[in-house]
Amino acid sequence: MKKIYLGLLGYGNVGKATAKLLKQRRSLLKKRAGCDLVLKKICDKNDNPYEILRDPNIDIVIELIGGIHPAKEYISEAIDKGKFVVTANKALLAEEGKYLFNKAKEKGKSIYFEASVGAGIPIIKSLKEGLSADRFNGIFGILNGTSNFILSQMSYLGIEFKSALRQTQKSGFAERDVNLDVEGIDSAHKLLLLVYLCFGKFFNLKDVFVEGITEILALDIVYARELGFTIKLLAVAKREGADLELRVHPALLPSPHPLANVDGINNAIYVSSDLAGDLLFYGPGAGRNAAASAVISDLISAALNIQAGLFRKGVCVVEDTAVKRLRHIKETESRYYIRFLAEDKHGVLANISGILAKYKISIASVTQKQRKRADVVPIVMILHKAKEKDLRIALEKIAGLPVIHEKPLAIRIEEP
Ligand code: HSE
């Protein structure tokens, strides 16, 4: 039986699980891949990566180091040396994917990246192969397990962001820099990869409007729930005519919506396509075995391609020419949940609604609870559809009122 030799760069949680499973499942994988997948070398932090990159017998390099450098240089070298690449590195592909995919295409090699989004959820293969007859209207994703876990803990236990964050960091799913998780950057990286597959265009991080979950209070989760909504960190790519909106931000989802019920470390990707219809992909978004499942499925795809000699020239994506421009966040319209912490004085509500009226923003409902804090009361409003541009100016004016304490919070209401 033909042997295909693998080299593994990075021996953390996912690397160890991949190595273990390649060994444990060798006979099953032989049948599935039609060849023997042999892990020839492993390179941990202190080993020399060039023993893998420059080994002429290694066919596939598995990159599980993470981060931009030196992963970019290693993958470039691997491609230059004629190797196939399997990676879980969402940050690298989101930021340098255009360069790396083009390089792979020039060399007639492929980069496989199923583990980079949603761990074991086969979303990459589904978009690339399963839905290759479709055009896409939108993607709505809960793409970061850590943030979702934090929001779930805040909701179940009634705790604030900081204590939920401390619990989450113990789970081992967070990025080395947890700000990437909670500030929405990791979700934006993953969104850029999904957008590349759906719309055939490589956008940059700066093209995505990104807002994290750090300003959400436990009381926002409670009020949202009372109003029939659940707060999630949502990654959105929405096509409307020739415009595409790219954004990551907390959103109020109607509580019965399937995405509103994705809890804990789970991820979900809601894909709206023209032929297959609206689809939901759901499952654990992080975890060593889940990610290793995706890595090994990529190894099998690569091995089958190598044996068939049908090398994919880069990633098989086609540009959706119907998409002509990116719609800036200020041009978007939405319903909103807004929350103020205000002094409990006469005239406060009148002041706030006066400013909103001035900018033609109409209020659907108002909730003012009893004093929860010593000096301020939370005022929560649901707004009818408003222009983001107008809302931003109005909120700035309201924040300037002496009776308003702390920065007002506005969360978009999304109904995928
Ligand atoms: N930090 C990531 C998350 C890991 O929490 O989703 C999986 O990409």
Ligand code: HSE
The other form holds:
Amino acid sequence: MKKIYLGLLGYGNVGKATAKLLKQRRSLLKKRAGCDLVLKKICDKNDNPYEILRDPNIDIVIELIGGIHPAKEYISEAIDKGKFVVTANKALLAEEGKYLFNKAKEKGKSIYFEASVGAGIPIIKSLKEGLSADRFNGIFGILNGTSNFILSQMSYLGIEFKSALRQTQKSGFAERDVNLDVEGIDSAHKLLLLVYLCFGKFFNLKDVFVEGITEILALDIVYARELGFTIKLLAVAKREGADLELRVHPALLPSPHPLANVDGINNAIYVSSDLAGDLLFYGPGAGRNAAASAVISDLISAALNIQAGLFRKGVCVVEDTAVKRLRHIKETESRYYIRFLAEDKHGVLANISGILAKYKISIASVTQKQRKRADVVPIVMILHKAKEKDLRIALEKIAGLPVIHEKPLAIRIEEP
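One more: the block was the form predicted together with this ligand; return the form predicted on its own.
Below: the lone chain, stripped of partners and molecules.
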């Protein structure tokens, strides 16, 4: 039986799980790949990666070190040396994917990246192959397991963000530095890859409006539940005519919607297409075995192509020419949940309502909650559809009122 040799860059949790599964399931993988996948070399932190990159006998390089540099240089070198690449590096592909995919195409090699979005959820292959006849209307995703776990803890335990973060870290579902997760950057990187597959266009991180979950209070989760909603960190790519909206932010989802019921470290991608309709892809968005499953799936795909003597591009997308421009966040329209902390005085609601009316923003409902502090009460409003630009100006005016304590919170309401 033909042997295909592998080199592994990065021996962290996913790297170790991948190596273990290649050994434990060798017999099964032989049958599925039609060859023997042999892990020839592993490069850990103190090893020389060029022993893998320049080894003429290694057919496939697995990149699991993460980050932009030196991962970009390593993958580029691997392609130059005639190797196929399997990676889980969503940040690298989101920011440098156009360069790397083009380079691979020029060299007649492929980059496989199933593990880069949703860990073991087979979303990349589904978009590339299973839905290859479809045109896409929108993508709505819960793409970060850490943030989702934090919001779930806040909901179930009634605790604030910092306490929920500590619980998440103790459970092993968060890195020491969680900024990329809780500020929405990780979700934005993944969204850019999904957008590339669905719309055939590469955008930059700066093109995505990104807002994290750090300002959400436990009381917001309670109030949202009372109103029939659940708060999630949502990644959105939505076509509106010839415009495309790209944004990552907290959102109120109607509680019966499937995305509203995605809890813990789970991820879900809700895809709206013209032929297949609305589809939900769901599963663990983190975990060494889930990610390793996707890595090995890519290894089998690459091995089958190598044996067939085929150059099958790792990415084969068609540009959606109906999308003409990106819609800036200020141009978007949405319904909103608004929460103020205001002094309990006569005329406060009238002042707030007057400012909103000045900017043509209408109120669907308003509730004054029990006092948060001795002299401060939360006021919760649901707004009818309003322009983002008008709302932000109005909120800035309201925040300047002497009776308003703390910055008002606005969360978009999404109904995929």
